[in-house]
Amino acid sequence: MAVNMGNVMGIIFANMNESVINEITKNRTMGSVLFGGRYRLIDFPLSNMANSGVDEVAVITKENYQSLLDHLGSAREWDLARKKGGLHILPPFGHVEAGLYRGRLEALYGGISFLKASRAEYVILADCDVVANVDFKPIVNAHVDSGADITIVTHTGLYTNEEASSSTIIQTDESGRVCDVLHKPNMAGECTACLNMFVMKMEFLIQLLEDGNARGYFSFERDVLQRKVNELNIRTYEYDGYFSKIHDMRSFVKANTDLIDPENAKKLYLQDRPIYTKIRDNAPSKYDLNCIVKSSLIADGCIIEGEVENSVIFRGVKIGKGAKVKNSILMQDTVIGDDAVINNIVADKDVTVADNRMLSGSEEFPLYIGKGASV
């Protein structure tokens, strides 16, 4: 059965899972973390919903969301600046008794009056820690055809202990129904991991929220998926496209640098489903005649006078003469001084590294330099 996507609301959790890269999210939401040279993490779920025909999207915030509001603006870039539907920002204090939420259920309950006022029949929940280009139309259609109460978007593959212990692992029976849910287990090997995307009826979601509030539940994974796995008809939708799931600083670096490979970039940035972001008008990047650039992503507005290798360089970055940048991520408007040497560094926005400085992290533990710092 083909579902009219105009009857589907998207809900994006801007702050969920931000503790996994606590250094970067100290002063911003997970959704507003910079990624891939020119994007923010929220651009991916927001673009996925817009490309899938979802014309009403709510973004649930918690704290430190000023940069997120600045990035989203009127949502014109995602074609969500509309009189009906469009983009809605749901602050953490949705009603008088509300406080800062502890989990997904409390976050949603804070905006329950908004959900009840919606005419949407179905709802898609998504986080900002998964970088992927997802078409939600077949997922919603599969949910309706299966008669499931909840459909979980999953991926089956080989997972390390670090990856599995930061995920929700799903097990299904022969009929395809979820029979067991392990939340952040200590395991490794082939398993089916939740990609933090869920589909359900709006009416069913509201019932879950009211029941959860009455019982003091706050975690969707523990108090719904785990607790009610035998009671509800929960099914999975296997996603087999390209994705990166961010679960620590190392995976954040890898998710960025993987896009240096053109094959990975082609799988993520699809011509028929583009990833949209806030427009920033910059001049083309300027390359000095003596500069050297190898296997790197360079955004617009940069000045490259030194050497760059296996790195992701965001908009407006300046790399001085004789400087060497390797295996690093430099976020926008960072300045690397002349003859400086940096390796395995994640530099936040507006960082300044003085001339002749030498900074080095490791592949396992990249060195992070905070926003606006001078070294």
Second form
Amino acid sequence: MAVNMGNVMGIIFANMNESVINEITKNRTMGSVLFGGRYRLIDFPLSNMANSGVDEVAVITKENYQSLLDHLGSAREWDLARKKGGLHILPPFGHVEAGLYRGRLEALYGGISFLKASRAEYVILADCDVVANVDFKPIVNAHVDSGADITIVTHTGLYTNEEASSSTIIQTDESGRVCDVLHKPNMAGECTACLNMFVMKMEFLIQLLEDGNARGYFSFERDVLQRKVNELNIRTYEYDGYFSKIHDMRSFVKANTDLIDPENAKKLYLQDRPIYTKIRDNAPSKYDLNCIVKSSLIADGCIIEGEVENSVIFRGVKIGKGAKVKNSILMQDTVIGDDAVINNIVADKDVTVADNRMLSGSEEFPLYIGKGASV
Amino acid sequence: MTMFNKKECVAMLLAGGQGSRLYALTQSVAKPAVPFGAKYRIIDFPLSNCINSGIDTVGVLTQYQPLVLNEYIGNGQPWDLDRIHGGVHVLPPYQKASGSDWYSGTANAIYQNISFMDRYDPEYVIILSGDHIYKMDYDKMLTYHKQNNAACTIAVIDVPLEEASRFGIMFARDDGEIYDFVEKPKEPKSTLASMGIYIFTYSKLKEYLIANENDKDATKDFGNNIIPALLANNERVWAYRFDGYWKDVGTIDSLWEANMDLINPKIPIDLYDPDWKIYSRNPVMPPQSIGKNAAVQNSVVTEGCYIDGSVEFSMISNGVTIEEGAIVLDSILMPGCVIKKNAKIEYAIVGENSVIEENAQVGSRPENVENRDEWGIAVVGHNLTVSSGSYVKPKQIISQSI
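I've shown you the form predicted on its own. Could you give me the structure of the form predicted in complex with its partner chain?
Every component of the complex follows; first up is the chain already shown.
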């Protein structure tokens, strides 16, 4: 039976997994990390929920959430500025006993009074480390039909040691029930990895939180998925669409540059399920007389006078005359001086690279330049 | 009336004109809603000027093909004009107890909305039109109006003498007071052209609108009736000189030129000024994707485009696709159009969502045309298909697929 998505609440963890790219998340949440030329990572789970008909979304924050608040505003851009439901931001210290949480369970427990007051029947939990266009409707329906206590959204494929050891790996028995959960295992090969999206009943979640609080549990992966794997009916939903999971700087760069291939972009940016973001009202981008741009993504508000290849250029970037930018990611309002040469660089917001400078990282280790730096 | 907060100045934007000289481009869309400058529509300029000048109450008078325009304006949020007090209001003609009337002239359109203006009890009303591209601080003009204790202030711009016969031409004393006015003179004797922007002291505006309405012979037009009447009665009418960029985009040629002006670094209209942004309704699209075979120079491109062909001196609007081998030169591609492989677009305007199939050609360079009189911008209207191998000649305007 089809579930009325109006009865589903979305919960997004804005800070979860931020240590995987700790240079970029030094002063911001994982959710507010800039991505793909004009987005922030939270745009993906938030747009997915909005496009799936979820009209009440809570965003759980921890630290450094100023940029996130600025980005989300009233959530009008995601069509979540609603009278009923809409966007709720749950900062830490939601109640007197709450402190800075150590894991998902504690984080959610900090907002338990909000959850209890909600009329939603089901919840979708999601992190900001997976870039994907997910329709949650079939996932929630599958969850209800299977009678599972928890449904984990997974992807099965070949994983490198690096990828597997930064994921939660799931094993299921013949009936499809989860029988083993390995958190960040040292392994490689074909496995089923958790995409950090979960569906369950609100009532069930509240029960887990109260039980967890009473027993001093804080980790959803360790204290629920692992500890209760035999006790609970945990099932998986295999996601087969396009996605990128960010687990370090290199995978962050790859997730960005993969979208230069229009075939990938077509799978992520679906016309009937657009990815929304904050509007900046930039003018369109200007390509100057002697510029050469190839195999790149360019956002609005840029002025390009030099060469750009295999790069992702965010809103408001200026690239000077004779400058050469290759294999790089230049975030919002960065300025590359005339005749500067840039290769394998990740420049955060408002970076200034002076005229004639040469900067180079490697494909294995892209060179990161912090927000506002002048080089 | 007390239910409404008083507003010092209310803007009335005339957006009902058919724009018949844009032919296929305004067949199903009012002129102010015609796409401009890759991510804008013409009306974004006066609306953004209003909010940037501190005017937060705008009546938009619509009449011709209002569907796209109404939907575009919506609640005014993109221009920050969704307000508790004031904001943007679309004002179509409506049925009254005494009968119903279409707007029969610019003055009549404003006259029919006296009750709208009255609600805000304004001291001043600024009349704007929806067919010009410019950035202007209306507040400076209002200050000038107040300083001169004028009944009406008309924004004017110096135009070349040979173009003066297309405009309403003013004659002003050195201090700025206007003593004569001629609408579109055959042999112009002044180069001070009216920009179609008027600030009125509201009490005077109302007085003259009512008098004009009662005059059975009047054409109910600002240029033909209201301004001459003010001058005849020795009212204080002043010229406010504007020396920035201003362009009327009422014809195919001027629309094309104004778009090209945005590419020309010598033309003084800066859309990148963070203090005077031009706002527009956002189409929600990913960044522009430039393919490995692309060559883009001297052009303006916006979100949602995929370009794998050659683009030079062109304006590429949101969601446009230009396939490998396609060539786009000196042209304007409106939102959503598709230029297939090896198609060629030169000196042309292609309307929204139109598809130019493989090897088709639209327009041509002037050098390639023997008789220059036969040369002009080629236009493909909205939602059309130019089939594979066919040719839209220079100056040809098509409003049906070929």
